[in-house]
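In C-alpha cells, the next block holds one chain alone, the form predicted alone.
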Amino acid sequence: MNDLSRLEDLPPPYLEPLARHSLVPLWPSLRALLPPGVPTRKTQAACWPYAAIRPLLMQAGELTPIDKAERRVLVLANPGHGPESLQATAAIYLGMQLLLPGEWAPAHRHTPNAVRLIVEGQGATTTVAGEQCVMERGDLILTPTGQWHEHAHEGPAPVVWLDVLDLPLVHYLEASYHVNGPRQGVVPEHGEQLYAQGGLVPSVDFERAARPQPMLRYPWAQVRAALLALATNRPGQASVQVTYTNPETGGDVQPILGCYAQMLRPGQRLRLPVRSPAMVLHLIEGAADVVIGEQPFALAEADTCCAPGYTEVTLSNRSAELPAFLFIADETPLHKKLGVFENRG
C-alpha cells in the first residue's frame, strides 16, 4: 500500500500559503519522481515510415521555398511526448530535412550538437567550418556544437537526410540558440580522407583545434565495408556493430549522443541488450522486423523507428540472401556522463 498522501488530502488553508510562497510538498509525488524498478518514460515505442514521409516533404518543397523555410524540415514527433514537444525521446530530436536541386540553406551555427544521415539523392554538399561534405546515402555527417554550417544542392534530383540532434536537452537547460552568418569560404580540407586507414593519424605539423572533430564526414561505403568485414573475420560473433568515433581520441562523436551502425547476416535475429538510454533506428539496406518491447514494426529501406530506454529490442532480418544494415543513435554518452548508465543484459 502507498503509505504517501496526495496533495488533495491536504487542507487548504496549508496550500495556500505554500503557493505564495512557491514551495511544493514532496511527498505527494515522491513516486512519481522515483518510482520502484524501472523510470517512468513518456517516450514510447514509435516508427515513421519513410513511405509516408516522402510524399509530404516533397509537397512542404512544393508549398514552402528554401528562402522562407530556411530549413525544410518534417519533425519526427514521438507520441509519448506530444507534438508541440518536437521531440523522438528525453535527449533526441529527429527531422527529415529536404533540399532541392538549385537551393541552399543558409549558414548558421546553433548550440545543439547535430548529425545528418543521408537518406536519399546525390549532388548536394553540407560545408561545416569551411570544410565541404559530400552527401551521399548512408553517409554520417557531424555539425558540432557552434560550428558554422550550410547546405548547397547542385544534383538533379532531390535530397533528402535525417536529421540527430541533441536539441531537447540543449533546450531544456536554457542553452539553445542560434546565429545566421554569411556564406563560407571553402577550405581544401577533406577529414575523411586524412583519416582514411585505421590506425593511422596525422601528426607531425598538424593541428585541428579549431575544430571539436577532426573528421566532419563519415562515408557509408567505407562503414559498410567495415561492417562486412567484421562479420567475416568474427563469424561467430553475434553482433555485428561498429561505433562512429573521433579517429583522434577514440571517443564518441558527439558529446550527448552515441552513433553506430549495424549489420544484421542474411536471417539472422539478434536480440539486444537492455540499456537506461533511449534509441533510434533507421534502416539503410534491406528489410527489417524490429520488436520493441512487445510492439512489433516492419522496416523497409528508409524507416525510421524509435524504442525507449529499458526496453528489450529485437532485430530480425527478413532476407536470407542479403544482409541489412541499420544506424542506430543513442543517449549512452549522456547517460555515461551523468553515471546513470545501466546494462541490463
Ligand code: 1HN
Contents of the next structure:
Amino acid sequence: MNDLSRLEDLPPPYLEPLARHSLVPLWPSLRALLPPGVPTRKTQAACWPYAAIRPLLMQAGELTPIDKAERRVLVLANPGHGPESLQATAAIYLGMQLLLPGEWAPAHRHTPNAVRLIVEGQGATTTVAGEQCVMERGDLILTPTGQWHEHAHEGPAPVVWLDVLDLPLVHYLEASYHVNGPRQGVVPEHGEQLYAQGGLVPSVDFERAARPQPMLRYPWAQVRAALLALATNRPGQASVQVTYTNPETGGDVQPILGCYAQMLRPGQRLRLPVRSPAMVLHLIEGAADVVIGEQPFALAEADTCCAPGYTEVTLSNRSAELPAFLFIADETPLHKKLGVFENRG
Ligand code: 1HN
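Could you drop in the structure for the form predicted together with the named molecule? We only have the form predicted alone so far.
Entire complex below, previous chain first.
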C-alpha cells in the first residue's frame, strides 16, 4: 500500500516532455514529503563546546580585522543541514560573535530578528534603536526586525556573545535583506528602566507600546533572581522555567523564536515534553548532562547544543549542591502561529 512508485519506474520518453514543460509527477515524492507519523528532520542533535569555539574565535580576532569582517562570527552550523546552509535548525541561526577592545561593528538593520546572549567579557554595548544596552554575561538583548543596531567595545578584554536569529526562515521566505546606516544617536531612556519593576510603569511622560518590543535588554541578574524565587515559591514544580516576554502584551519577545531561561535544581533530572519545535540550549551557569534522543552531551559553561523537534530531551544537573541555569531558544511562536505546534507529552 505504501509502496509508491519511483521516478525511475517511469519511462524516459514520458519524463523528457515533463521536464521540458517544468512538470513533475507528485507520486514518487509523496512519501518523502509526508512521512508516516513523524516528520523527517535534517536538524541533528549537535553540540558546540565553548572550549572548541573560543580559541578559534580569538584566532579570527587576529586574522580578520573588524572593518573587514563587519561582524566577526563563527556560525554553529548543524551538520544535518550542511556547512553551507549556516543553520542550526529549520528556523534558527546560531553564531558566536567576538568584539575586541576598541572595536566597533557598524550600524545596520535587517529583516531577520536577532537576540544576543552574552557569553563572556565586560565593557561592550550594543545600541539598538538608540538604546545603548550594556552587555553583561547572561544578559539577553533583543534586536527586533528592522531596528538599527551596532556594537561597540571600550572594555579591556574580548567580549563574546551568542547570536540567535530567525535568518534561515526569513531567508527561505525570500524576505531577508539589510540596510547600512550611520552611527546612531543614543537616547537617554531605556525600556529596561521604564519596565524595570514588573507591574509598575511611569505615570507621566510615558507612551504605552510606542513600538512593538518595548524592552530590549533582560539583565541576567534579574532573570536568575526570578528563577531562584520561582524555585522557592513552587517547591513541588519540576520545571523551573521562565519565558522572556514583552512587558506590554505578555506575549513572546519575538514573532518567530521563543526565549526561555531554565533552572535545574541541585541534582535534578528533568525530561522536557516532546514537542514539534526544534530548540537550542546554552548553559549559562553550572554543569549539566543533556540527552537529545539517544545522544548524550556533557555541557560545561558556555556550551551550546541543539535538538530537533519531536525529540525527547532530558537535562540533568551534575551538581548535587548548586543549581544550573540554561538559556533556551525555540521555534514555538512560529509553530503556534502556523498551527503546526504539537505537544506529545
Ligand atoms: C547580524 O546583523 C549580526 O548585527 C550578527 O551582530 C549575526 C548573522 C546573520 C545576519 C545578520 C549583528 C548576523 C547578522
